[in-house]
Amino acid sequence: MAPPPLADLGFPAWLRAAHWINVFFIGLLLRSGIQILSSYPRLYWGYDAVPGREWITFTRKKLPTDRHWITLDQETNAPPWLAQPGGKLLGLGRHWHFASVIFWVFNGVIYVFLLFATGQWQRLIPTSWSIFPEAWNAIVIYATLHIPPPRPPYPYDAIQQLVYAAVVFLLGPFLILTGAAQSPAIAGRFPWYERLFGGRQTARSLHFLGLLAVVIFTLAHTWMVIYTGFAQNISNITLGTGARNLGLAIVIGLAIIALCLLIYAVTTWASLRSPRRVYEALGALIHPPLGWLAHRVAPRQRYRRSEISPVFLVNGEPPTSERYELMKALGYADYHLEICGLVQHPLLLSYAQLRALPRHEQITLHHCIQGWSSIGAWAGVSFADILKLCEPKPTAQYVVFWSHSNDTSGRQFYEVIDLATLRHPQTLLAYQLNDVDLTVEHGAPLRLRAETLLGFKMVKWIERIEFVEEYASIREGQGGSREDNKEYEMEASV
């Protein structure tokens, strides 16, 4: 197709369709990013946070230093006028955030795929140096609280130009690339990309900067619109250029706002109702291409060990059993591993033949769900090692993992993880922390370490490994505690 002349730039049903759509998930994303953001409300640069160090926080919540505390503790009571869906529901937060995101990038990759097919790139990227001395006097007259006038054949003048070019070249491929490189399974592969970024936390830190932005911009943008003539820009961009019922356009312009606001309430309101319907339905779209990543990268971590954080940040509530005490009071000399289920040699091995078989060690980042980060260099057992002294069934597609501790449903914890994803080679199960052997509050005598998931699949205080061909018999048959009770992803690899 034959781009249109500059003249016939206006606004074709494509483009004030692709708009509005825009619009609505750019609010959900806005709204379930800061759902996410509540579960940790401080921000750090580099790669681990470090208490202490933030360089933002939206907390009144202080860091104990008196006390033994966990990351859990830092997690705020979202409003849910403000986020989606409120409370403290990360897990659905998260489901919202990856589900939106699915849809806004499917929408803006059609929309620029448009924007040059129809010739309408015209309006959004400047063909001439001249745009930016016309620029700065639309800036100097905006200053003076006046309209510049549009800069012919566009409707708009040089500095919007700019600005909605930016917009869409820039600051959204921005968002997209800050909020991979927090993936643990995409950072467990290409370490590198992570480090074009300045580590994890800062990665985290530029997203939410970008968020900002998007608010910025969103906020001027609105205003410009009111302030350089309501009435005609929102009928341009609702019914097209040179539309005559202005009136009509307002209603309907109105409405589609109303209508996206009225979305967000009842979408929040089904949530807090009921989460588990709104888990699995927004799970249907997100698992498949999350369990794709989770599946398809093998872990590549090789931090230095002058790279170690000086703090490795704890999450889970200890074990409290009179058995799992009187172990910790014997120094675990009397644990053994249980290894059941469908494998052929069933084992039980005591903590002496587990630190007897051979040692595999190495130095990576751990990426906690709530968003904080922490380096530290683990010793232990390769979960290869078991695989060949167990030998699983053919059957066997899943390993239970069950804990010493507890869920916050009182039931003992528990999480699945496919096979596949602990064959990995750096899969360990994990008796030492920073060379020194683990502590209670991060998982002795031992804890599971899978460097393409997120922190709380990495089962600390293992009891009993076992093997099964599915996990839907087991409690709520969603892959985990967390999973059964937070509404958490068993795929967990972003």
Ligand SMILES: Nc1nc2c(c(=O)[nH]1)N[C@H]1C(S)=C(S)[C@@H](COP(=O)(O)O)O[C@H]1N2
Second form
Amino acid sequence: MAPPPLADLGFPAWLRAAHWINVFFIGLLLRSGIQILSSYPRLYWGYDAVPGREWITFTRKKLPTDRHWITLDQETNAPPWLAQPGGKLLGLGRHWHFASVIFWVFNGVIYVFLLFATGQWQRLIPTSWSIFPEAWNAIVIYATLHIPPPRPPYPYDAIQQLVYAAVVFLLGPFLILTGAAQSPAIAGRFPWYERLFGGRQTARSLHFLGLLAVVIFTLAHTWMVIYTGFAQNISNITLGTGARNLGLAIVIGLAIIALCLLIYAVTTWASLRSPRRVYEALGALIHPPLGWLAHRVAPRQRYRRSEISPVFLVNGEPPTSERYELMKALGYADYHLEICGLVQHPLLLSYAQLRALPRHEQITLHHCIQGWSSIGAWAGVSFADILKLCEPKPTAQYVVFWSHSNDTSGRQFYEVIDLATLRHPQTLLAYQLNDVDLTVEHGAPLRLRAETLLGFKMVKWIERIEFVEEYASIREGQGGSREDNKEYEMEASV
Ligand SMILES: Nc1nc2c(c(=O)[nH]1)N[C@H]1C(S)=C(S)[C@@H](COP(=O)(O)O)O[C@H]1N2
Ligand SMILES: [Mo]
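Show the other one: the form predicted in complex with the ligand, since we just had the form predicted alone.
Let's see the whole complex now, leading with the same chain.
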């Protein structure tokens, strides 16, 4: 069946609805995206974030000089008028970003489907090669600071048509693909996918440039809408092409924009006021798919020796207890790893016993939730070997890693990981980084590596490993120190 002619298509209700829904979620994505960027406001090319090699920095914040700085010192405060929700609420910013993505993609898929089902695609996709000479003519006219005339039946010039088509069919998918390339679970399981973009930091930089393209497009689009007949244009996209009452259309159009801004304001205010409740509400939506990804996808990372980062960044405050200081002074000779909880054989393994177990090595990319990444060669004990020794009981579902260090609330640092995720190959209790025994900064004497997860799950300075059935009864019940204190998500796979 031939599609109806372009002139008869008009702006059906679904197209108008999809347009405004898109505007609303793009706004949320931009706001929450800026929140995420503010946690590590510097961009790099390649795989890792090597200090000094950033191509752009958005902060003048100084690092502390009286102690070893950590990457949390590089986090900045985002202004709530610009970012969602503002401050240092990275965890909540991610929740807004991921929740918005779900609705935005859903809306986009329906829109594209209906474009093709109704013939509306003819608005965007050129049907003749003459579009290119016409586009060139349009550019020449723009260069003289004039607006080219529309080309009936199209309501706009050739360049506009090409730009609209590129935004829908190229920029949208580009943002989704570069977003996905930053996930530790996806990069861990499909290293070729990350290589396609030239590394995680390149994907992050491209994702940012995509954001910039969206902003520039939105400004240019808004300007054109105003310049080429604001009343008629806004009427078309709110009430449809048949509408007579242009005044009413303007009121409705502006009311929709005001409503979007109001919702951003209210949801930002709610996020700042009761972060935990917003975390739980949005979490109900995003945690199931993230958890599914983390434990379904087994990592297969293998970077080359030559790719090891010249500097492996450091995060997390080291232990300060006397006990740890003493252990360190003795070269960890009296260190013991305690394995307890729901296991057939509770264990107390000395440092020497741990190092006598088979040694495994892997060169992997570390993804910090803040946005930086580093490549390192880790060596240590395979978690599978520990499981063989202790034999978890059938009721054991989760493993709690307790650290010698304290979290930001001054209590013992801990993180919980589900047993299925830990059964993946490349789960390591590491004692070496780049062929030397771990330094204090990197978690001496023992730290976790779980290569489908974000860095904050990989507890350093491990004191004790406890097998449990559930974690709701541990501390605040969110699954770890960072979840309890900073609203990071337990299913740290993206
Ligand atoms: N005990 C403890 N472990 C921790 C942290 C911490 O604050 N305390 N920070 C985590 C975070 S956020 C990251 S990114 C990694 C950093 O590991 P690295 O310092 O070896 O790069 O450690 C993780 N393990
Ligand atoms: Mo991190």
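A quick note: this is a predicted structure, and the numbers were derived from the prediction, not measured. The term rigid core refers to the most C-alpha atoms you can superpose between the two forms while keeping them within 1.5 Å. Residue numbers count along the first chain shown, from 1.
* Large Cα shift (2 Å or above) at K62 between these two forms, core-fitted -> Superposed on the core, K62 moves its C-alpha 2 Å or more between these two forms.
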